[in-house]
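Heads up, the chain below is alone and in the form predicted on its own; it's given as C-alpha cells.
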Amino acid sequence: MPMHGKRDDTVVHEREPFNAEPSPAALDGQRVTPTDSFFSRNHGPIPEIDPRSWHLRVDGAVDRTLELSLDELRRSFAARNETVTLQCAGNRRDGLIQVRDIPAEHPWGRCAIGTARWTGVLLADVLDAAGVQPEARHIAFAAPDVSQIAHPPQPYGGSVPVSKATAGEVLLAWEMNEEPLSPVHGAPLRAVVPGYIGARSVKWLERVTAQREPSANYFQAVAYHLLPATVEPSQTGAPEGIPLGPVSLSCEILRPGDGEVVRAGRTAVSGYAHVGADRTVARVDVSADSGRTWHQADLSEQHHPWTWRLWQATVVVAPGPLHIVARAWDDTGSTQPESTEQIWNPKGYMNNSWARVRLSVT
C-alpha cells in the first residue's frame, strides 16, 4: 500500500527511502498537484525533526552568522506565496531504460513532476540579511538526511549559483497548498528553486552557506552529473560530465495512457509541457502518425512563470494499431530531440525525447 498520505493508485518504486510518483490519471488536468499526488524522491531515510527546537544557520562567506528558528523566519521576513513546478531529474527514465538498461536506478515513469503552491521566505531576503560577501559565487544547502548512496554515506546537499540564489525567486518555504510541510515533503523547511531540477530544492533545509566553490556534497559533485553515453553504467562515479541545473525543455502524455484501447473516431489527447531556466513553453504539436503530420495542441494559460502548461488536443483516429507522438517548442525556438536512442545517458537524467503513447483502435 502508498505511504505518506499518498493516494492509493501511487506507483512506489522504493519504500525506504521512500521513492513514489503518481498514476497519470492523477496529474491530468490538475494545474496545481494534490499533495497527495506529488511525486516523491528522498535518498535517505525520512529524518525526525522537531520543529520547536530546530534553526537554520546561514554561514560561510557573509558579513553576519544567521542562527534562525521557525518563528523567527516568520516574523523577520516578508512571506510570499509561489506556485512552481519541480521535476526531478529522472522524470521519463523508463524511455531512456528501454533503449538500454540502467541498472540501480529507479524506472520513473512520466509523472515524477508535480506544481504546487508553496509558502515561504525568499532566499535572497535571507542572504541580504547576512550580507553575501563578493567572493561568494555558490550558495549551498545542507540537510540531516543520510544517504547510503553516495561515496561515502553522507547527508544530502547541493547549490546554486548566487545570481540564482539571489534573483528573487528562491523560497525557503513552510507550506505546501496552503498546509505545513509534511514531513515527507521537507518538513520543517525546504528550499524551491525554480526552474532547476528537484535535487537542488534540498529538503529538511538546515543550512546556508555562501562559498566561492559550488557544494563539494555527493549529490552536486559527483552524482547528477549528465554523463557521455561512452561511459559504462558500472562508472558512474566518475566525476566527468556536465552539471545539471536548469530543467530542459519536455512534454509529456497523460491521457490516453499508453497500451490503451480506445474507439475509433475523436480521441482526446492531454499532458503537460516544461521548460526551465527563464524560458517558457511556447507551442505543443500532436501528431497521429508517427510524426509524419502535426496539428497544434491548446494549452492552457501561464498564471505563473514557474510552472508547467497543460495541454489538450482532439485527433481523429481508425481501427488498428495507433502511434500518437507529441513535442513542444519553447520561447526560443527550440524544441524536443526526436528519440530516446539520441540522448541515452548512463545515469537516465533529462529524458526530454519526444512524448510516446502506443494505442489499439476498436
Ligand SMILES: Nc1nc2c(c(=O)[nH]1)N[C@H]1C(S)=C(S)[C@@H](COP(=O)(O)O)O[C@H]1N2
Contents of the next structure:
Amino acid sequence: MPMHGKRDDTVVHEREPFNAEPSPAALDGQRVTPTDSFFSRNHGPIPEIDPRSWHLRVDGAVDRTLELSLDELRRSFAARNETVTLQCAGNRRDGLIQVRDIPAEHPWGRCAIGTARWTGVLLADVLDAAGVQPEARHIAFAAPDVSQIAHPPQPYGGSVPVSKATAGEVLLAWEMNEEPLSPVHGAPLRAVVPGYIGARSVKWLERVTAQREPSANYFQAVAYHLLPATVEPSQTGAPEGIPLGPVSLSCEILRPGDGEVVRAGRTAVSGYAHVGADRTVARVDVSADSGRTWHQADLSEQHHPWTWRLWQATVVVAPGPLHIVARAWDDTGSTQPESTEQIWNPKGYMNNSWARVRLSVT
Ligand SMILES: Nc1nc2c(c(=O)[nH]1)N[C@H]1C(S)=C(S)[C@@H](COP(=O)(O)O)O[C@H]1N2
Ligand SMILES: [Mo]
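For the form predicted together with the ligand instead of the form predicted on its own, what are the coordinates?
Up next: the whole complex, starting with the chain shown before.
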C-alpha cells in the first residue's frame, strides 16, 4: 500500500524509512515526471520541521554568516525554475544483484530516476551573498534526518565541489512541479544538484558550509563510493573506492515491460537515456537480437540542459523468447558496457550496463 501521495502501482522497497519507485509504465513517455510517480529515497525518518521557525544557515569559510528564513530567501534572491532529472546511484541495482547478492541494499529497478520542475534560488547567488573565501574547496549540505544505517548513526549530509556549487545550476528549491515540496521530497527546502547522483541533492536542508575538505558525513565519506569488486565493504583499511558525484551514462527500456508477452511483428519500444557531468545523450540504439543488429531510436529534444532524453523505436520481433536491448551514446562518443558482470561492485552503484527486457513473442 503506497504512501506519501504516490500512485497505487508504486513499488515500495521499504516503508520506514520510505523507499519507493514508480512502475515503468508510470514513468514511460512523460518528459516531466508527475510527483505521484517520482521515486523517493530516504535513509532515515522524515523529520518534522516547522516552516515558521525553520531557517537556512550559511557558514564556514565565508565573509558573512547568513541565517535566512524561507521568506528572506524568496525576497532576497531571484527565483529560478529549472527542469532537472534526479537519478539515484542505486538505480538498476537489481541487475547487479543477479550477478552476485548485495545484502542490505534495496534492489532498485529501472525507475529510481525522475524529472521535475524545481523552483527556488540559485545556490550560487546565496553563496555570493555570503562571500565564499578562497580557501573553500567544497560546499557541504546538512540535514536533520538521523540515519541508523550510517556508522555511527548520524544526520544526513554531503557535499559538492565549490566549482559545481557556484556554476549557476544548483538550486535551493522549495517547489516541485509547481507545488510546495512535500515532506517526503524535502520540505521546506532542498538542494537540487543537476548531473550529480541524487544523494547530493540533500533534502530538508538546514545548513550550507563552505569548507576546505569534502563533507565528513558518512553518506559522503563512506557510502556512495564505487568499490573494487573484490573489496568487502566493512573491511577496515580497504581502498575507499571512487567517491561518486557526476552520473554516468545509462538508459532504460520502460515499454514493453520485462517478461511481457507480445505478438510477432512490429513492436514499439520506449524508454529514457541520461548522463550527468556536462555531457549530453547523443544517440540511443535498440536491438531485437541481443546486439547483433541495431536500430537508431528517435530521441526527444533536449529542451533543458540537465534532463534525460526520452526515446522510442519500432523493432520487428520474431516468435520465440528474445531479449530487446538498448544502449546510449554521449557527446564524447562513449557508450555503455554490455554486461553487469563487468561492472558489479559491492554496494551496487552506477549500473550503466545495456538495458534489457526479456520477451515471449507469440
Ligand atoms: N536529508 C536527506 N536528503 C537526501 C536523502 C536522505 O536520505 N536524507 N536521500 C538522498 C538520495 S540517495 C536521493 S537519490 C535523493 C532522492 O530524492 P527524492 O526522495 O526526492 O526522490 O535524495 C537525497 N537527499
Ligand atoms: Mo540515491
